[in-house]
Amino acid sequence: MNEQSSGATTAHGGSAAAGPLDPIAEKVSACMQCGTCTGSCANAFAMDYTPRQLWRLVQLGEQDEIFRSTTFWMCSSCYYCTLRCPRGLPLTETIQALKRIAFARGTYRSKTSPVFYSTFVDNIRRYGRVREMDMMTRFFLRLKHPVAPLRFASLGVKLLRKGKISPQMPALFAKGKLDGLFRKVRELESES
């Protein structure tokens, strides 16, 4: 961890949040760095920075570690760290502001989870629901990895035969219907 980075000095010796971080760190200045985030975290083990870990890189305004991170894209946002947390910090709000900062920027390092967000956003935009057959065909062709599909072949074998996912393109939901939502949705977003 980097613990040079330009801004004023903090209470915690580190540098102080600038710019699109000075309200998440904010929410997260009363974190006593118990580990209780990490220890109900369940994709803990996939992430580079536990939860933990995280919280003290925004606290001290580690900008460029936190957005080369791939910590926040791994929550689930099953909101367990939040519930755990004995200072009741709101913990998986966080992580989506961080998400959302992140998308926003272009700065995040893995192209994956970004892209898979996006393609998910987008089909239920589409149909008002996700379409697993029409979305991961868009996420792969979007990937523009000729490979990434097969990693998921046997899989996707697996669920047609059971009959969990249809291969038939769904009929289109009506085209405008959810854009009143999801303009109020990016008014909340913007403000917080």
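Throughout, rigid core stands for the largest set of C-alpha atoms superposing within 1.5 Å between the two forms. Owing to the predicted nature of the structure, the values given are computational and were not obtained by experimental measurement. Residue numbers count along the first chain shown, from 1. First, how it differs from the form predicted together with its partner chain.
After superposition on the rigid core, the Cα atom of residue 149 is displaced by less than 2 Å between the two forms.
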The other form holds:
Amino acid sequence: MNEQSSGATTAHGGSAAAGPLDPIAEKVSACMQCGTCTGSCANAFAMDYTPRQLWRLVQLGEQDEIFRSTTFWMCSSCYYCTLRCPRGLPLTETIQALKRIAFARGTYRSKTSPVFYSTFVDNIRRYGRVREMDMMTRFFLRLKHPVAPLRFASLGVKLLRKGKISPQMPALFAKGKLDGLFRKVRELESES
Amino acid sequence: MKYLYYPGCSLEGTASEYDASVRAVMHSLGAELAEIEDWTCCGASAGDAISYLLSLALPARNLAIAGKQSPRSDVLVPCNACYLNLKRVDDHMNRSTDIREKINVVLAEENLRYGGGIKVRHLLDVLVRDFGPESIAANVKNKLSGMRIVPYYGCQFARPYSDADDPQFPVSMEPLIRALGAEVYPWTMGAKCCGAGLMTTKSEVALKLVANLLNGASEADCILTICPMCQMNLDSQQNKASRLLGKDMSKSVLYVTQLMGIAFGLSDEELMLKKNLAVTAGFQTKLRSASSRA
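Switch from the form predicted alone to the form predicted together with its partner chain and give that structure.
Up next: the whole complex, starting with the chain shown before.
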């Protein structure tokens, strides 16, 4: 992670010990609550807290409320908020950082997004490239949600019929192609 | 002209027609593509949601190989998400020497090193800037006259890195469409997000964005895309979008290189037109009448 711990205090003025939210709070400390991010966000309609409200929660250090929120899982990384923020804050990057913290803490209301991201990344480790069919199969298995695959069934059939996805056997016992690279990343991240 | 080619994972699977048409059209234009040897996934938007360092090390691995393979060639990328991820590496390495060092410690695992400076280019940028409408027009055998085409850029083509086009109202596809003899259908949604990043995890949210875009393009003959995520999302959700809006939302959604290939007189097989989920009857009739005029 490149964010250096700032040791910043929360907006409460409290002297909270350095926490994972500090670098994020520092990034949005200049937010003046104008709401341009919310007005620009394609997915704000589906969020519990709007982006502007989320930044306020971050400024206030309301950790529990932040990680109970669905807002950052609804971000589709279109960078429109970042483009239009009059304070020039890196909002999309900050949302991604919140996803990482939520993932590391294991606190999220719905497991769909974290399970998808981690299955995706695991596929990269195994094969170097994402094998769409293998990835989706593993995703549904890990989701343990019997109805979820049905929502994708008609699309899956269409794609198979068009020859757009090739059914591949998963390599169960093979060595992962990027094992070494992934191990090194984990090693460096646990040091910092 | 010679380029290092980074297809990205989708172009090996659900977007194989994009890969085929990119290769065919670039060949017609006289460009040489050398695929980056043993390239691996760029991490898409999942990598960054799991690990910041990983999200940079993955694309850096590809750039390091590219540098060894052909140090002076630009890397050509047809996918918006891959383009952003590969381009992002230099930006973030320049922001922090700490991250620059860490990336190289990771790459050392594979005996690679990336010093920066490889130029990452989106396919559209290469088509427009390196070839240009004149040389594209010179290859046109079937003018696509009478066709109204909606240029759809998606978000990550010009955001956050806007050196290829205007990040809010991109225009670079317009001269290209006109060079093919077609009309540009005017709209303002070219850089609006289609929600592809949420297609698997929050599909009901993505569907609303798709329906909105299809609705905005309802009077056009075809939506032209430059990203496998956008194409898949706009192409595959049309039945659901039709049910959501209570009207027919069928629309042909082609890759920029497929439409160019049609105008260049390349065969349907070369362009893999059969792989698109939706190529409407109306669009095919117009295509036939365009080629019979030629």
